[in-house]
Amino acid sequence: MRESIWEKQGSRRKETERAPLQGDIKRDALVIGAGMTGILTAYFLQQQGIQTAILEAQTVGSGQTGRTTAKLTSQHGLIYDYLLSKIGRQAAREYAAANQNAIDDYEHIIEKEDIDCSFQRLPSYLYTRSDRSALNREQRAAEMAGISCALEKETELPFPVSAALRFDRQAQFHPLDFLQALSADLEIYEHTPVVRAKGHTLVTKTGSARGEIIIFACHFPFVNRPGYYFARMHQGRSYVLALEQAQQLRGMYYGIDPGWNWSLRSAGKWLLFGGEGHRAGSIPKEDPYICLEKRAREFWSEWSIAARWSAQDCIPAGKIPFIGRFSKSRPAWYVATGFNKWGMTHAMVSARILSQMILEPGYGEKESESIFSPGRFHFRTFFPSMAKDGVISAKNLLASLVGRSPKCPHLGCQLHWNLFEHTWECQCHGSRFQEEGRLISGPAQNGLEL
């Protein structure tokens, strides 16, 4: 697999390599996932005395956080205009808040523990080249929401726009150099994925742990049922490549327009340069690297490649994440899930969130309302993306039986070949294997028989 800007420089990550879980141990909380999301939540159960062990199927930060372009925002496409027209103010305010006080919770915690990691304070603009009603609407949108932003017609892009939304004292950073740090003293077992969970229990191929609460921080669930997030969130994919000497960004941008809805940052000498993105599985007619490519070569005169990597996400029905109980059967399990492109914001707000209704008696009913619940359920905005995603899986599924691609060990969804990256796909669900059927990315727990 490609290696991220960030994984490059992470010469620190074998001095602090952790041993697998050998035996059985048990514990006040578990935390499957030592991802931003994994590490943030068992940081702030272990600051309150809560004894919580977590359980890594590779190694700290090796997947998606590792991917990320990490920004830190609450500024995510069109989201305000969105939630404020689909469920009302009051969802829209909760949304801006949660996310808006996670910028902040970063920069107390860096402070606070003194965290070398290139934080960094700065405005993050969305972009358009077309009609600008769509950014008008997003404006009033963000200020009902109580987020101060402001249009302007003219940015540092080496492309002109008719108009650029601005939100102020957003952030970027490091992600992991920022969780090497965070994850020192945390107990942390690697190279041990969990196989099952049943009950309290969470069982793996070299032993086994028992918390009073099961934290599912792992991207994606492979629990199936209850939950059935499966049938709630797919997965899409992204690329990014970071270019040397292309040019400095003071600011940190997100394109709205379809074809043209780039990513940019800086980082440190680098410029991340995004976008191509497409379901996880629905392998696109071009290289995507190729088409980035072309595309700096038409906005910057002199670079060249220091990184290219791609990222997944889980993109929800009604583009919210789910935070909190896994469900009312499972009062034990909690879950963070669906990011929607935005991780490491979410991963912030799912770690108040949930370390919150651990700790404090009674929030688990104020949890029940909020927008983040995963027990929630907007007709209006659940059904057309449920509805569409139910008509792709069946439609893989049929395939499976008469095909003779290799089929997902997740459900049994018709895999695709990317030939581009040389690795399985499923349209499904996302879930990813190397040529030869070794697991990538789940759901799916298991590699292929081929």
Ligand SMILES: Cc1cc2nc3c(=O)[nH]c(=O)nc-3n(C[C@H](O)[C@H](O)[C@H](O)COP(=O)(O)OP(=O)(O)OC[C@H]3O[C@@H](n4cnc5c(N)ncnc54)[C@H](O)[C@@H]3O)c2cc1C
Second form
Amino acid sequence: MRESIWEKQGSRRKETERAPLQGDIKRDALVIGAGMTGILTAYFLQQQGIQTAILEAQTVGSGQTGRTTAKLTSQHGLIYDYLLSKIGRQAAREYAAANQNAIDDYEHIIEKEDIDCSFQRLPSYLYTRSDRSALNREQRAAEMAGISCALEKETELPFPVSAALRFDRQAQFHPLDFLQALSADLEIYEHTPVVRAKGHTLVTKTGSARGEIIIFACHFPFVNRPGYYFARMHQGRSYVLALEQAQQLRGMYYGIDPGWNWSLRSAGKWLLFGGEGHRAGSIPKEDPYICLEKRAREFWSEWSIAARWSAQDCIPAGKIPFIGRFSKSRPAWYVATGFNKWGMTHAMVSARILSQMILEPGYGEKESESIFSPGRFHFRTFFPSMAKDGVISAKNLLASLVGRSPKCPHLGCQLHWNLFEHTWECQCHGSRFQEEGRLISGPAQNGLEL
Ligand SMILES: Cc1cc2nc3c(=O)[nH]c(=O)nc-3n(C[C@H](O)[C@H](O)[C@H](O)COP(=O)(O)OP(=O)(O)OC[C@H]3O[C@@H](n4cnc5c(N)ncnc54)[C@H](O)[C@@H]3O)c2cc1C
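The structure above corresponds to the form predicted on its own; please provide the structure of the form predicted together with the named molecule.
Full complex below, order starting with the chain above.
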């Protein structure tokens, strides 16, 4: 697999690797997954005296957190106009406050723990090259949600825009430097995939762990029933180049025009230039890295590529993550998933909500009214994407009956060969496998028998 610029810098050092779980343990809380969500949640619980252990299938930060572009923003595409028009002002306000507070929370933790992770406050911009009415609506909605923002005509980008919407007091950082520092004093078992969750027990290949509380922070929950998260999410993949000597930016940028929606930020001497997103498992016609390179040649005259990589994230029906109780029938289980490609602040939002639910009696009742509650069902926002996902799953299940491609061990969908990444990928729920069948990421839990 290609390494991200964070991984290349050696943030995941050999000497910090931890031993797998051997035998049986008992703790107050167990967290599945050592990405940003799992580490932050365990950190909050541990700080409050809750004895917490993390079980991680690979190594700390080896999931999507090691491959993010690590912008810390409350600006998430055109989210406020969407929330205002589809759900209402209160939902937009709750979303805005949670994500804006999350940026401040990062800053406080970094100061308190004295973490050197290149944290930097800077503005974030949404830009368009066409009609500015979408940005006008987003500005109005964001202001109604409690965020002050401003429309500008000029940017430092290497192409003209018709407008850019600026949010101040946003931030960026080095995700793995932060994660490694915060995980130093946590109890973590690496190379310990959880193969089964039953009541208060997590079963691994080399032992078992029992906890009063179980937290699924494993990106895409691998338990299908209860919860049915597989029916409410798919995954989206996108690609990033780290360019050396291209341009230094003073802000972070994200485009809203289809076909011209590049994500940009500086990271030290590199410029992170991302895009070419598509549904995971839907194989693009052209090599996405080559497409990004062609664009980079149009925008900047001299540069070299320091790293290229891709990542994927869970796209929830209704665009809002699922954070809270896993299911009514499993009161001891909690979940945080469906971050819609904005999982840095949402990981912090999750850690806050989950730790409050666990620590503060009565907070659980408030959670069920929250926009993030996994128990919510909002027909108007859920139906269009659930219906589309259902059709795609049905097609891939039917194709698996007649086709020769391998089947996904998760729910049996036909897999697609991604010739650009040399991976087998599932269009239904986004599981990925290496050429020889080894599992890269779930929800599938096993590799392929080829
Ligand atoms: C190209 C791209 C750029 C992005 N850039 C940004 C950005 O700039 N800002 C932003 O806010 N968001 C961004 N995101 C989204 C963000 O990176 C993710 O939402 C976030 O990293 C998810 O963190 P996580 O902890 O939930 O998951 P992960 O980091 O994937 O962690 C989950 C962990 O669980 C482990 N695991 C899985 N199954 C098991 C099991 N059975 N047993 C034990 N462990 C298990 C995995 O190995 C993994 O380490 C981006 C996404 C993409 C695709």
